[in-house]
Amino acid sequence: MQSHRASDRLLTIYLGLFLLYLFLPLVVMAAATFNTSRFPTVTPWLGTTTRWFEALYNDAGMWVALKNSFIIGFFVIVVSVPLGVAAAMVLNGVHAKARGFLYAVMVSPLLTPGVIIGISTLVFWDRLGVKGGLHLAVIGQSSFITAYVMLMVLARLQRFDSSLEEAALDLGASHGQVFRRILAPHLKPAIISGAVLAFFQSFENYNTTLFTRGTDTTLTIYIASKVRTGLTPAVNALGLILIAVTVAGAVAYEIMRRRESARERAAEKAAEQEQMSALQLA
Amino acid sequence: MSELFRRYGTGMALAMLSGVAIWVLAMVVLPYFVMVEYSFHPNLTVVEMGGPKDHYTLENYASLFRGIDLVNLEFPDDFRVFLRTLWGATLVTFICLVVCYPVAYYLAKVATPERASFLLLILVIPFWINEILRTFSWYIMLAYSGPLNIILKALGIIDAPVRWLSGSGGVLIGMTYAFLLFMMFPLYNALETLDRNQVEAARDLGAPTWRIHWRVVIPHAKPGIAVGCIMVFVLAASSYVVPALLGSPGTRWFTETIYSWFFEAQNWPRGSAYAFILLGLCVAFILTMMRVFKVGLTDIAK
Amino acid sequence: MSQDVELDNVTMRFGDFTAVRNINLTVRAGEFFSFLGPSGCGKTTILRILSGFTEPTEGHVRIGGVDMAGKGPNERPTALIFQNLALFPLMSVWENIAFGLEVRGVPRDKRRKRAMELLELIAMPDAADKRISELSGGMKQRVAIARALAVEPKVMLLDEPLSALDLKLRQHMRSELRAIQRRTGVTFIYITHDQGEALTMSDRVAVMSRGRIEQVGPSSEIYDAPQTPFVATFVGENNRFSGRVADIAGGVARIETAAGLLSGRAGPALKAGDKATLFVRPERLRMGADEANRLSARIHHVDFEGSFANLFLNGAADGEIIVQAANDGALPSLAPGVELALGFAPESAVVLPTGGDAGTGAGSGEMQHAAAEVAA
């Protein structure tokens, strides 16, 4: 027993450490942001600034890579989530056997490292005449993460209970009605966070958009050759800004789930309750 | 198929086939058949494309090759590149489960659920941090007169500052922090299913802790051993960022090759053909490792 | 023409598997009609067909004389009961009721007072804006009814929609159903393999085996008089006597047993000299011996159900012998070990042929488990 709980306690050391590793490099770049130093760190510290941002503001090229992701990452929603809904459905419909070789073909793009993504869509287009640039980004990115929509949608469709397309045709509706009133609906959930992650995905998008971009800057092509030519604190703001971000958006997310799970135990738990004063009443 | 046009009537059921087909063929398949057909072409001009001069030939592959001398163990630059990255790889792999694993370990079996769940939320951050800040903050923190020397100095690990950003130190590095997070979830995933009375049953036969864990606990979480390695070394092989930024010039990776192959010596059909080799690799490591750990394609999808 | 439902010659084949053979019927307008069978027997496949999500492989379907073919769900006056309803989760108790209204594009007020009246109708009127999920079994059921109801179908068909339920609730549900069926004056079919349930609430059923329908009559019929081997054990419990028919004079037969020679009404098509089975109910065996036939058994155990007790009994029989005995203050005297004499009357058993076919191995205890609930 004793020993039991000193190797827990080493375990717990272990985990302390682990977590210092896991985010002091983060604390020192957030935190060489403020430093006067010309180069990024926090040995020696010259003195506190916030400088950086302003040049980060004032840096006109940052703001056409910003641009450019965002407009990348918009474009990429448009394609991923519709192909991706599209496909999850079309897999959930064929035959079993199709099934099986279909989803290793949807998915290999999940598994198939992004510059060979990026150069297989390059060269493919090249053929067909198109140059690289905003648009061939778009095609590279989506093309795998049309796979992350699809795998998204296709869970949330898995427990979607198909008699009630059925009983919706039987109460008259059209194909159409059916799909606007009872499947989409449906798939909501998954729809949006298939969104909010194809967005994310294509925001911070490096290896595809490496080969696809043609002369155009994102955000991440930004940062990288920054880091190689004319590194200042400014790429720590920008830095520490997309974490503030990120982070934001992580415990929102975080949040917003537990939220709606603890909403789902509730009606259940409702319906348990009248389910009980019904069997008194009868 | 057919029960697709039952259930959704033509109309739609057209319009998702025809949008299925659009990713499946033009964004995925045939660019990878275009690539590799490419590949075989010698470099030429577009206006020598088709001419008698366009013929297929394997040079582009046996470029890769030329030159090993196995006797004087003499290798040619991008070969060893390719042998860099292929070793590099695994290390980051190894590296990798090795760190996680007590991490997961104690996630999944060892802290109370509470605990367990406030850790994976901190977790998860670093995890939704793009991949170039992650790089670029141990950039900051391996810069020679950075923290990382100040502190083993301190600590008196280091007599005199490590000079970690020429040497491959510092991929590895920066490769195991930035792709860590890949094997810790699904190490956690699997282990997470492993029932803790098994643990307390091997305990209570007098197994010593070492033994638990290779007899129990590593067995039950082959699953995610192994789509944790995959991940990996998928990342870690095919990464372009990490040593862009990190390494030096002696510690150029596959990709860069490839990447200058393509927009430094304009030679595409080289570089396609370094890039369906890189790709053979990777799927090479995947169905060995779905093999050796018997794990089908919908595990790695999770 | 009324609102007919006509079956004509309909079959129903999956690869070799023919799960629906020849079905030939006429389900009348206004009628309350039950499909009754085994899982397995075809009934779900023809509640498919008639409402249109598959096609019969050869026959047609009429409803009110018009031929169904090539009609799909949306385009049918039929509306289906869900055997798990199959209420939209997402949508408000009123909504639900009135999707087949806002998707026939009826404005949005007109929906909502149509959807109140149903409500009346089902004595929910406070729940139109509740969450489905908020709702007690017995409600959602209800529902599924009104919903169904709102789109006006000539037919309604009901898939087995009580068996989800709990006993208390489902017993309550079925009068409820047969009300609204009798208010509204819509045909129901029902498709049920519970013999209770059809019994209590058709007009008419038709008991299936095997993709074919055995028998079609009212409920009294069915379980007094009835025509195979098959519907004799589904439905009910019956005792048998099998032998070879000796003569037939009159409607009755007389059949040549291990019990001895017994007579009873003769099934049709039936001949001297045929196989043949008698079958018995429990509760018309009587104790005491001033019947047309005789015969004696020991009981073995017994079952006190409260007005009754089931004795079970060996004797000459195919199987154990059930009588039905009523409580009146003789049960005491019959304890395990009692020899009794029991007889019964001519016209309260039936003989029926037993070809190469009949199911009357069937005595399982499913069926047993059911007539235990008729009986409840």
Partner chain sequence: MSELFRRYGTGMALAMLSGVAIWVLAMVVLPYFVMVEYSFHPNLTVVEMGGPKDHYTLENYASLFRGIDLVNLEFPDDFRVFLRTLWGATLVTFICLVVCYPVAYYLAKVATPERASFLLLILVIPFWINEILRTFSWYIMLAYSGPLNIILKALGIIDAPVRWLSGSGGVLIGMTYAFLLFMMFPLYNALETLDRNQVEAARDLGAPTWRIHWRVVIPHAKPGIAVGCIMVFVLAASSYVVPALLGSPGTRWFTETIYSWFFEAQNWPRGSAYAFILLGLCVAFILTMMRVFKVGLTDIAK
Second form
Amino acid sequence: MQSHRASDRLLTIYLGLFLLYLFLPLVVMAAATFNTSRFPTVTPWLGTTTRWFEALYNDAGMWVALKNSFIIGFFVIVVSVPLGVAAAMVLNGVHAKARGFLYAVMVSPLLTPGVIIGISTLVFWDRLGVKGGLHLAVIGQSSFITAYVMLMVLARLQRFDSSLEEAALDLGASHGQVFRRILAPHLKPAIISGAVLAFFQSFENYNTTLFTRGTDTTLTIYIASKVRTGLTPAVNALGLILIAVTVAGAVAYEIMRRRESARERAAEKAAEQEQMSALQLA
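The form predicted on its own, contrasted with the form predicted together with the partner chain above:
There are no partners or other molecules in what follows, just the one chain.
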């Protein structure tokens, strides 16, 4: 009994330290946004101010870089999600002997350093006359982000009851109808999660983007260049806004998910009541 309590205490301490390690840098970053000091720090505290939000608003270069990051992230979703879904379906449908080899080939971009992917993408497309830019950054990032989407969809696909697909085909449904009405709704959570993951992987990418961006600048490249010339808390202000938007989006998604789950439970309960009423009448 005492050993069990001791293990619970150790687990609680470990969890507390882990959460502290995870969130303390974010708290310090947010606090530095309101410090008067022109350097992003909380010590010494020179006074409280909100002028760094105004500095962020007036930083045209950062807004251009942020816009480019959003553009790349959007098109990475457009490219990687369909390819990831298709790769997962192919991998799930092939023979078991070939599955291991194909899995290794499809996952290998995740194990390749981003620098290598960036350089190889730049060299390959430059030989074909395609210069660097946002379009090449999308291609370079999609080459490995697609694997993330594939893994998430594959995990969901392996829990799919294939007898539903076979029954629909036996009843005369086409393969397109089976995908739209049976398979796609089942894969919807994984596809949405994969799209979100693809966007964030693209948004924070540095190594691959550095070699494929051409003369364009993304947010990570812009911040890295500011490190050499001197960062200001305006970067912290942007980080605080992004964190707030992310948390708000997560809360909104959770609220919608709970409402949808409540509606499904209500519909199931109503169906059960109708069945009971029909049995009583019979």
